[in-house]
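To begin, one chain is listed below as structure tokens, in the form predicted alone.
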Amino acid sequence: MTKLDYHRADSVEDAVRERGASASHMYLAGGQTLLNLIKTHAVSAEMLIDISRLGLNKISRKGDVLSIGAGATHTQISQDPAVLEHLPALARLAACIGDNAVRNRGTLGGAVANNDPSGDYPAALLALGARIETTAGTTDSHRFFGQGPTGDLILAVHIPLPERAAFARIQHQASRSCLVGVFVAEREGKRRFVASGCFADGAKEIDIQTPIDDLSAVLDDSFGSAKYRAHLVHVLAKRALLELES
């Protein structure tokens, strides 16, 4: 068995210092994704830096921006009064993730850092034009997801509140992960549709009027063929649009 050290950070500065420049020193919050990756040898870790007690789970609204701490769990996001009032589509999305155990432990920051192609949050954050705050600064979500893992500690997500938002999703019945999902946000009369669970390189903005003809970049596995997923994207986009306009 590979030796795995553990350090409980008592501050953000302590966590960053312990990680240093080592890619094998990894931040641990809820551990719902990371621990499974370690168990299956998908990633190699020498140290886990526990950041679960750093108070990074606060949710607040200032003006037209909703800020969610990276340590906020899916359950917390789904039940928070500010999220329910100002961005109910995101609250419903969080309530769909995994099962109770996953929602009670899994965090927004962990899901954002993992950026799984079947993850729900990246599509929502891209559609909403969110900004990701890390220890290296704050960056636009498109740039954040496009640059790949940097090892910086995610601190919070800042979401400019849309006029309206909605999402539609079909899940894998065993894992409850997203088979295909579409999140739409409207701001100043413009609507942005972003699909998850469809493209191999992560969530992408789509044109609801244009079918996905090039299937080379679409996921194709035992859970759903590329053709099926491409079809679902537009079915779900129309469902999300109907919800948006209802």
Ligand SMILES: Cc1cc2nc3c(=O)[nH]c(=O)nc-3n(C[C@H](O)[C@H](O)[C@H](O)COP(=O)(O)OP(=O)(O)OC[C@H]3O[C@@H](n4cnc5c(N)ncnc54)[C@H](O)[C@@H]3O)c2cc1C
The other form holds:
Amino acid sequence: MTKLDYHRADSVEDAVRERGASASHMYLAGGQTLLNLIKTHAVSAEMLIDISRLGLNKISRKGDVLSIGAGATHTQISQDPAVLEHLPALARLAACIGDNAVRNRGTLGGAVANNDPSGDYPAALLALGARIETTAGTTDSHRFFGQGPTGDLILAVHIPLPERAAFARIQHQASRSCLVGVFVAEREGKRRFVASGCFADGAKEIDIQTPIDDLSAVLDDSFGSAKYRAHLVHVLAKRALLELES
Ligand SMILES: Cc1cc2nc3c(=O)[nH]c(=O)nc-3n(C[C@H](O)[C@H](O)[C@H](O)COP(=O)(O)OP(=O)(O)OC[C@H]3O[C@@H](n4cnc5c(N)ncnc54)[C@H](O)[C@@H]3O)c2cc1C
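Okay, that's the form predicted alone, but what's the structure of the form predicted in complex with the named molecule?
Next comes the full complex, and the chain you just saw is listed first.
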């Protein structure tokens, strides 16, 4: 059996110090993804640094920016009064994730760090032009997701509130995880549509007028062929647009 150490961090500084530069020292938030990966030997960790007691779960709105702490759970985001009032599409997205256990334990920071191509949040954050705050500074979400994992501790996500936003998805019937989803945000009359569960290298902006002809970059697995996913993206983009305009 592999030895696995556990450290409960009592401050951000403590967490960062314990992680050091070692990729096998890993932050543990809700454990919904990481513990499965360890159990199935998909990742090997020597130390888990528990970051769940750092108070990183605050949600607040200042002016036209909504800030969500990395430790906020999906349930918290789905029920928070500021999110419900100012960005109901994101509250609905959070309420769609997985099952009760995943929503109650899983965090925004864990979902952002994972950057799963089928994850719901990366598409929303890209469409919304969010900024990601880590211990290394604050970065535009395009840059953050484009650069790949850095190992920095994610502290919060800052979202400039759009004029309107909407979200449509089709979920996997067993896990309730996203099969394909589209998030659209409108600001100053411009609409940005971003798809999840479509492209193998992650969430990407799409042009809803242009069908996806090149299927080589589209996810293709037993849950949905590339052709089916490319078709669904446009169906869901139209549904999201109808919701946006309703
Ligand atoms: C059954 C099931 C269904 C799911 N369905 C959906 C779905 O419908 N939509 C969707 O988007 N997602 C879905 N997920 C994924 C879910 O969103 C993630 O499992 C969860 O959000 C990960 O958060 P966590 O706090 O549990 O992270 P953990 O599992 O604790 O950590 C995951 C990774 O992120 C790193 N990490 C965690 N927090 C931070 C931080 N603050 N800074 C830096 N690195 C960090 C960890 O080191 C680890 O590498 C599903 C998962 C399961 C198991």
